[in-house]
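First, one chain by itself: the form predicted on its own, in structure tokens.
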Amino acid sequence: MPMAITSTTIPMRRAKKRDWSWLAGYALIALPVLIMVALIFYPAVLALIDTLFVPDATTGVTALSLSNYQAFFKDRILVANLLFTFQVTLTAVALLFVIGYPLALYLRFSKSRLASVVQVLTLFPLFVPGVILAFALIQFLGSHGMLDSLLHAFGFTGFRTPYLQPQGVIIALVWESIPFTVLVLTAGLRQVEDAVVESARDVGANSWQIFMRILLPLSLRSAVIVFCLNVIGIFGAFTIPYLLGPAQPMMMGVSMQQTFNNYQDRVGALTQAVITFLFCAVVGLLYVRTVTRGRKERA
């Protein structure tokens, strides 16, 4: 007599469906990643190869060489341009923190109507293109410009225009970067709860102690992000330094353009681009590490 086959004797095999939902995430980031690879990493790799592999003048054999970078650091003008770029970048970033932190603190804790006006004025440079900003500053700060005319009207003479001087570049870069700086710092300060600040005041802490021991440490991640992105943006700036900066020394972006267009030195321009990219990549790694650590701490 045949035995009855039940579900207990022969387990039912159900086909397991594979979960392909993870492909959606990769599909969403595929296009941005491809664009980044095509426009940034691929040209950077080609530039690095072109500057490191140099054909021999006698045999014509291409070999690995650091001669292009040695020539860069032996050129006093190019080294002066690099040092000038560092100087302008660090000065502008320092001024951004000096101006941006007080504004961010005021916008974070003030509830008055004046704070709304200050916020609008702070964000206004965000909507002004760099070219328009440069020509506006030329008209305002240039020789016989609006500021010079006003000073002469009140009897002040001896005005020295910052136009075509390092000061003009720094003023324009700081004015252009204030909106981003204040926005990020204010967002970081808003993560500090009011109860924490009120508790510190209840135990007798003054405003300076609250800032140094509570607000600054808790908003340090936002400050690092502001530092990294401002350094990268200012170090690679071109439009404002080209229109407002001195003829010599010049920032690296302008130096690359001059080397490529005026001297027809493609490899020399690529060498400067690689040096600029390597410095910005180091700062970019600091930014990525800061953002990644913040996500891990929130997880």
Given for the second form:
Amino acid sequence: MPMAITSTTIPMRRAKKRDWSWLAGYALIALPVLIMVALIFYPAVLALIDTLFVPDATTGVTALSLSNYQAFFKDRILVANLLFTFQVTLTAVALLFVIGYPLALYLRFSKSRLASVVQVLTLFPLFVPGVILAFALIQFLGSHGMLDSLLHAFGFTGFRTPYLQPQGVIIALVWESIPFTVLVLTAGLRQVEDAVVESARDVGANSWQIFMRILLPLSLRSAVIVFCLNVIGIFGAFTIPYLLGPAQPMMMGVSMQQTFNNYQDRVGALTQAVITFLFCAVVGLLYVRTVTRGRKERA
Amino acid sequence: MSTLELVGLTKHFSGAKQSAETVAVNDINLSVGDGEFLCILGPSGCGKSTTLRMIGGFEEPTSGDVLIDGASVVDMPPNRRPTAMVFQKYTLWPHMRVYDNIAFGLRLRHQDKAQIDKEVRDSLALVGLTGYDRRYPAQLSGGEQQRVALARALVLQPKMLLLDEPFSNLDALLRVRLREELYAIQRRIKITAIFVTHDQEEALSLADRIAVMNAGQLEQLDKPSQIYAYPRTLFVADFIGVMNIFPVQRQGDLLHIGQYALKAPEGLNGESGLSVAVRPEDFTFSATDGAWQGVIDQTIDLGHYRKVLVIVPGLFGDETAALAHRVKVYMPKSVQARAGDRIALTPSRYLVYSDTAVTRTSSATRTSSATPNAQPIEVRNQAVSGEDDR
Ligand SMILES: Nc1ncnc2c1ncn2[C@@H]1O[C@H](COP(=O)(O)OP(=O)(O)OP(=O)(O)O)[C@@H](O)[C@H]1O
Ligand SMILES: [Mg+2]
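Can you swap the form predicted on its own for the form predicted together with its partner chain?
Entire complex below, previous chain first.
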């Protein structure tokens, strides 16, 4: 009975196809998820356990305790480090916006040939590793560095080097993050159509009003992404604050390294790591929410 | 309500290479009266948008002047010009509700709240969107979005309304409806309007006058009826409506088209580079009595009349050319006509152009040695000489 054969084989084929297709999506993300779990979440959970379960000084029995964290927040130097890290991060991120938006606006709206030159220049820091940058800055901005000598030649002697000062760290961190900031902000601004801007100008808005009322709200998602990733990156920075920063207070990355190496205090360093991680995780959550909401709106 | 004057308006764009310069708009001169509806019509890339954008202040002229009410505005940015523009697409600010879109310009002018409220509601009513004020642009259809854009432009009471193909992204039916609404609104508030389109039907049905542009130049500025009846250049003849265009050879007072001939009008200068243009409705026809002998190839029913495509081998000398250039004829539906029928055509009215260009783009190149006629010459109801050479 040929009829019976066709009517049974065709649905079976379809069912089989549908069974396998959904697996492909999971297969694609399986490896990155595994790596993330192995390299980030597993150590994070271990660190959390290590810092929360403290052996009693006399009996040696481990028990759940916040004493490591209490110790951290009682230590004036460590709290100063944490506040200093906040301060440097927020200043650097604010500066990045102040520098990044004008550059991105220029790149988005300029029709001149100079724009492509500016584009290349803003990307330049991307090709200079942090260590090289740090030494270049010491050469240039250090005491008796190039800038100091130059100013001396013109009879100006009041120069105080930002090397080993918070300003030095901030300058270097900002420099390092400019390419990313400008790239993402420019991409966000490019999604705003010319007609959207022109019609605002047409009804009487000046450039500042167009930026505040049209461009900023319409590129807000890019701005949030820039904010989150810069905060996370700068808050946990190590190389630049280690090479350029002051001895006291120091940023969390340097503080952790010192606690671990100089004081051989593994749990103390872990406690600082967990605090840093928790703060960055909160910002990361904001990032994930922004990105996923953007997806939904476009769908 | 205001007048507009364009004086020698010209725009060059520098291309990617230093040498490559586009002449987007070339020496446009025209004036628009108070309350007039002007359509700028032309094929894609002919410089319509660039012209409009120079009026609105979004593009700086390379040379020439834009006068509104007799005063030059070329040095003013768009926000200081008394014009309001409606763009083709992406016109609304997506992050603002309809209300805020319309109120934006009023708020920039620091009007008080009650006044803004009243004017926003009035302008929404004007475009038939009362009650839509809480919606975001994404919650509106394309037609509704363009109506809000119109309301947003009108709420500022500009002296002049500029529209750049505002309905070209909409489907045909909606386009016609919005066109009629726009026409009614423009008549009601008596605003001067400049409307850019590449759709001749849109231009013919909206405009008091049409400016036909081609390759950056103004080809003709006239009333729609005039443009249709007396296209000034071969380009306009070909671009507006349906036209049969035949290159002709002149011999004395005869114009030869293949083995046929038409009478050359008086005052026609030049020997070569002449063309004859005949509208499809300007033929008389019968089964056998007529100048041009042909066979009906195809009939197309167009509602109240019929379009008939006729193969006339004698016009071209061979069948393939005749098939490629079928003569277009409009007939009343009362006349019997079927594919395969024999038919004889006689042009009852035609225009003669001293212009070599038959294609749509090269009307600027005139090669005639004698001074060519600047205007076409009309010929009506001439006794047409029949077949010659025989
Ligand atoms: N910003 C620009 N830079 C360089 N060339 C341009 C620019 N804007 C327009 N042009 C060129 O100028 C010419 C006229 O363009 P315009 O946009 O005015 O044409 P249009 O008549 O509006 O065409 P369409 O019907 O396709 O909108 C075109 O050749 C176009 O490529
Ligand atoms: Mg255009």
